[in-house]
Every structure is written in C-alpha cells, then in structure tokens.
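Next up: a single chain in structure tokens, the form predicted on its own.
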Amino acid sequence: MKAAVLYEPGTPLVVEDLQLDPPKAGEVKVRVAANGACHSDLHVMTGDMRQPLPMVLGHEGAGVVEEVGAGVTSVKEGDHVVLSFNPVCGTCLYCTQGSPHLCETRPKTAGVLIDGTTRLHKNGADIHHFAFTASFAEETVVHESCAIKIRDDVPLDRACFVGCGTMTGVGAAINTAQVQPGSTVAVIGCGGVGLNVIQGAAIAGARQIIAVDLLDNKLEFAKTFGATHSVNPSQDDALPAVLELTQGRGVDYGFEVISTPKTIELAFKMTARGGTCTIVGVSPDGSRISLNPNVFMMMEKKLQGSYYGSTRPRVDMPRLIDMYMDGRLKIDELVSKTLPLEQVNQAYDLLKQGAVARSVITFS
C-alpha cells in the first residue's frame, strides 16, 4: 500500500509504496479515506518536533475498518471510524478518573504502538508510525482505543477532522477552560485548531472572541466561525488592542494555538486578573517562557495546557459528529482544498503559506 514518508527533516514527503503487518491482538486495521493536513505533522517535517525516522506521518485520519485482531470488541469489520492518536488503557488512575487523554501507560517511545514495534516495513527496514496513527496512507493498523466507532452516514472526509483539529479546538474551549456563558475570550492563531477554539468559545456561549492573527485572509475565516472582534498585529500593538476591546481589563479566557513564548506570554498578559489562559499549540522542542511568578499570587491569573481538548474520544468524538450532522458544528468551512495523497506536499505548502483554513488529503 501507498504511504508517505518522511526520511529527513527539511525534506518532502515520498510517497511509496510500504509493506503493512497484519493488526496483532487489540489491534484494528483500517482503510483509511480522508486524513487533514495538520501542522502537528509540520512540526515534524521541519524538525521542531523531533522523532524517529523514517516516519509514515498522518494522524488526523477517518476511514472504515478492514480487519480486527484477536479480543478487539469495541469495533467491527465494516465499521466507520475515527483515528485517535492518544492510545488508553482504560484501568489506569487517570481513565478510571474520567481523564483518559492523559493514561498514564501511554508509552514514552515515539514512533512505534503500544507492544513497541512497527508494523510498517520497506525491504525489510522497519518504518516508524507517527502519533500511532500513521495515517497518510492507504492503510493503517492502530490499538483498538484509537479506532473510535462513528455513525456510517457521516462523509469520512469531513469526519477526519475531529481526530484532531476539531476535537483539540472544541475541547480547549468546553473542556479543559470550561468558558462560561457571558465571558470574554481571546485567541491567538486563527489555524486549523485556532478556529476550532473559536467556535468551542461561541458554543460555549462567550459574549466577545477577540481573533488574533497576522494575516487577514484567517481573520475572516475567524469571523465565520463566531469571532466577534479581530486585531491584526501586524497593523495594531495586540496587546493594548485587547485591552481596548475589554475595558482595560483583559479577557477571562486567554488561548495561545501557535506556541512560541512570545506569543504564550502575550497571550498570559491579555489575560484578566482571575482569568485562565490556555496553551493549545506545540511549541517547538527546547523553547521555554518569562514570566513574573508574581503576577500569579496577585492577580491569580492561571496559565494551564490544554492536550487533545481533554477529550474522552469515544464520548466527545461521536458527540462533535451528531452535532455536525445536525449542523451546530462547523466543518465544512474549515476544508480550503482537496487534494489525493500523491499531493500531500502540496497541502504542507498552502499550510506554510497560510492560504488554507484546512486541507483534506483523500484516497480513492
């Protein structure tokens, strides 16, 4: 089957084709039929995220299930799903909390599942799986609790993006920041996950999302999906902007979706006395953040990390899909450009470039 590869950073994706291990016990083997080009898997291509190479990169993935491995019972062959790239155990102290995105017995090692081997080869050579996922191409083998169990009447092209963008946005906002009706919320990076942020805050029931990007074109994708005020830094100081917008306060709710420390500071300091600002985005490796440890005792300003919104993936997942079905979700709106995977690069091009809210890779 087709993949692309990653073999160095700096480097285009080869898509080629790859040798893919039966699934093992617990395991799920899916078809996949639409992955989103997210920029966690940039990350990687220009080594702010180092992993092991070479790499089948992907993770935000949808599909339908080809196979299952021995004791698999949550899923079925014929089945539509979802690709999660958080494995869960299910009996750890954190699953038993209701906070599996955080299971403890997630392993440590990157590019391998759960056992600690692969299941993609080339000649022999062991390939590695990116988030577990591997799903830029045409087929993968996940852990059962990665395969989550969607309704069929869902375009898998559209149900891809709750793997990841979507459900990390969304859950940001509901989840881990819990916005309450009335408040005031600012978002710094109106991307893929940014704008998902966005429209978490306006479900939520916030009475004023302040955008804030450098380029106008996501702005206005901004506004589409429930922005109510927009600063441009490159035009405004940001800052006493969001100020202005706030009565000098600040806002309630601060979230950072590009993750450098510039942008993370600036994203604390527009938060209010009180307030909450959520980290969202992957910063790149070694990067580290200034800030006055007063600020925190005084204004009792919280800073926290949000990881994959806080989800519950086979409750929230299945959630966001009957919300989009019934049209109090916005997907479709995120897709700028389709493209087969033999154009996958392409897709990271437009991403780098900032011409697309999202773009879908599908496989026919």
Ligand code: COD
Second form
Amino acid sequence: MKAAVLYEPGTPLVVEDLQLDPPKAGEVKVRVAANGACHSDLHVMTGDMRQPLPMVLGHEGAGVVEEVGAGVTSVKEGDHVVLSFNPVCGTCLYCTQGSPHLCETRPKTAGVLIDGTTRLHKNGADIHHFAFTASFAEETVVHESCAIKIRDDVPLDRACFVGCGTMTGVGAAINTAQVQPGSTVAVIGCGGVGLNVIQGAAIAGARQIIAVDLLDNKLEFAKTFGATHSVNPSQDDALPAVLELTQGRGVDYGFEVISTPKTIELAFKMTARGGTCTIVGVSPDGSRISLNPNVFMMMEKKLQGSYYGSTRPRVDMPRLIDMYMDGRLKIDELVSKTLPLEQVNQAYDLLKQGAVARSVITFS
Ligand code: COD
Ligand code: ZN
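Return the form predicted together with this ligand of this protein as a structure block, the form predicted on its own having already been given.
In what comes next, the whole complex appears, and the chain from above leads the way.
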C-alpha cells in the first residue's frame, strides 16, 4: 500500500509502497479515505517536533474498517471510523474520571503502536507511525481505541477533520476553557485549528470573538467561523488593539493556537483579570515563557493547556459529526483544496504559504 514517508527533516515526503502487517489483538486495520494536512505534521517535517524517522505522517484521518484483530468489539469490518490520535486504556484513573485524553498509560515512546512495535515496513526495515495513526497512507493499523465509529452517511473527506483540527479547536473552547455565553474571546492564530477555536467559542455563545492573525485571508476565514472582530499584528500592535476593543480590560478567554512562546505571552497579556488563557500549540523543544508571576495572584489570571480539545473521543466525535450533518458545525468551509496523496507536498507548500485554511488528501 502507498504511504507518505518522512526520511529527514527538511526534505519532502516520499510517496512509496510499504508493507503493512495485519492487526494484532486489540487492533484495527482501516482503509483510509481522507486525511487533512495539519500543521503538526509540518512541525515534524521541519524538525521542530522531533520524532523517530523514517515515519509515515498524517493524524487527521477517516476511513472504513477492513479487518479487526482478536478481541476487538467496538467496531467491525465495514464500519466508518474517525481516527483518534490518542489511544486510551479505559481503566486508569484519568479514563475512569472522564478525562481519557490524559490516559496515564499513553506510551512515552513516539513512533510505535502501544505495544512498542511498528506494523509498517519497507524491505524488512521498520517504518514508524506518527501519532498512533500514520494516516497519510492508503491503509493503517491502529489501536481499537483510536478507531471511533461514526455514522455511515457523513462524507469521510469531511469527517476526517473531527480527528484533529475540528476536535482540537472546538474542544479547546467548549471542553477545556468552557467559554461562557456572553463572554469575550481572543484567538491568536487562525489556521485550521484556530478557526475551530473560534467556531467553538461562537457555539458556546461568546458575544465578542477577536481573531488575531498575520494574514488577512485567515482573518476573512475567521469571520466565516464566527469572529466578530479581527486584528492583524503586522498592521496594528495586537495587545493595544485587543485592549481597545474590550474597554481596556482584555478578554475573558485568550487562546494561543500557533506554538511560539511570544504568542503565548501575548495571549496571556490579552487575558483580563479573572480570565483564562489556554495554550493549544506546542512550542519547539527547549522553549521557555516569561510571565510576571504576580498577576496570577493579584488578578486571578489562569494559564492552562488544552490537549486534543480535552476530548472523550467516543462521546465528542460522533456528537460533532451529528452537528455537522445538522448544519450546526462548519467543516466544508475549512476545506480550501482537495489533493491526491501524490501531491501531499503541495498541500504543505500551500499551508506554509498561508494560502489555505486546510487541504485534504483523498484516496481513491
Ligand atoms: N501572529 C499571528 N498569527 C500568526 C503568527 C503570529 N506571530 N505566526 C503564525 N500565525 C498564524 C498563521 O498565519 C496561520 O494562520 C496560523 O498562525 C497557524 O495555522 P496553521 O493552519 O498553519 O496551523 P494549524 O491550525 O494546523 O495548527 C496549529 C497548532 C497550534 C495546533 C500546531 O502548530 C501545533 O502546535 N501542533 C502541536 C500541538 C498538538 O499536538 N495538537 C494536537 C494535534 S494538531
Ligand atoms: Zn493536527
């Protein structure tokens, strides 16, 4: 089967034939139908996020179950699934108390499935899996908890975004930050994930949603997703602009959706007293932020992270799909370009240029 492999940071993905082992006990083989081009894969391609190579990238996929390993009960051959990049055990403290995204059995080793081995090979040599999904591939083998059954009538080239961008963004606003009706919000970074933070804040009923991005086309997308105001830091200093829009107070909820220490500090400064700043991006290894510690106590400001939109995959993902099918969640508006796997590098060139909200790779 064909897959997109990264051999060295800074080099293009190589689309080539690989061997895929059958699913072991507790695993599921999925024929991938579509996979979105998310910035996290780009962090691996540039070397900002270090991963063992060679590796099949892709973590925003959806497809159809082809085969199940022994003991699999939650899906069967022919089921449509979204791929979750967070395997869960279902029995640890965090799974049991309703926070499976924090599952404490999540493996520490990157690039392998949860038993520490890979199902991907080329001429006998192991190839690693990105994010337990490796879904820039015609087929993939994942842990059962990463194959989330969804309804059959949703187009898979839309459902795939629920595997990352839509879930990560909407979940950051609704699950992690718990944005309140009538509140004020600022979102720094309006790419595929940031647009979904904006969408989540709009669904939650925020009265003012300020989009911040260096690119005017992203700010236009942001309006479609529910932003009420926009600030372009290349034209206006972002902090005074946001303060001016909020009577000098700042926002109740600030979000950083880029992944740099500077924009985390900026999002925190934009956050009002009593407010909450949520970090969605992962900064390069070794990064540090610098904040005045006294504002935590004096102003009761809060700073927190959001991993995968604090998702409970089997609850939240089918729910988001229903909202999309009912016309209450925007996914079509996210898709700027549809490309075949052979053009996966073009999808990333477009992302680097800032030309797209998201591209989707589809498999025939
Ligand atoms: N000021 C304002 N806007 C900026 C700046 C800046 N200094 N720098 C970049 N931007 C804008 C860009 O113009 C772009 O619109 C946006 O920031 C980034 O968008 P994308 O589409 O390139 O990126 P996304 O939305 O696909 O991904 C953003 C993440 C923050 C999720 C990603 O970078 C990341 O950190 N991923 C790792 C975290 C993780 O694992 N998340 C779960 C899986 S994705
Ligand atoms: Zn992603």
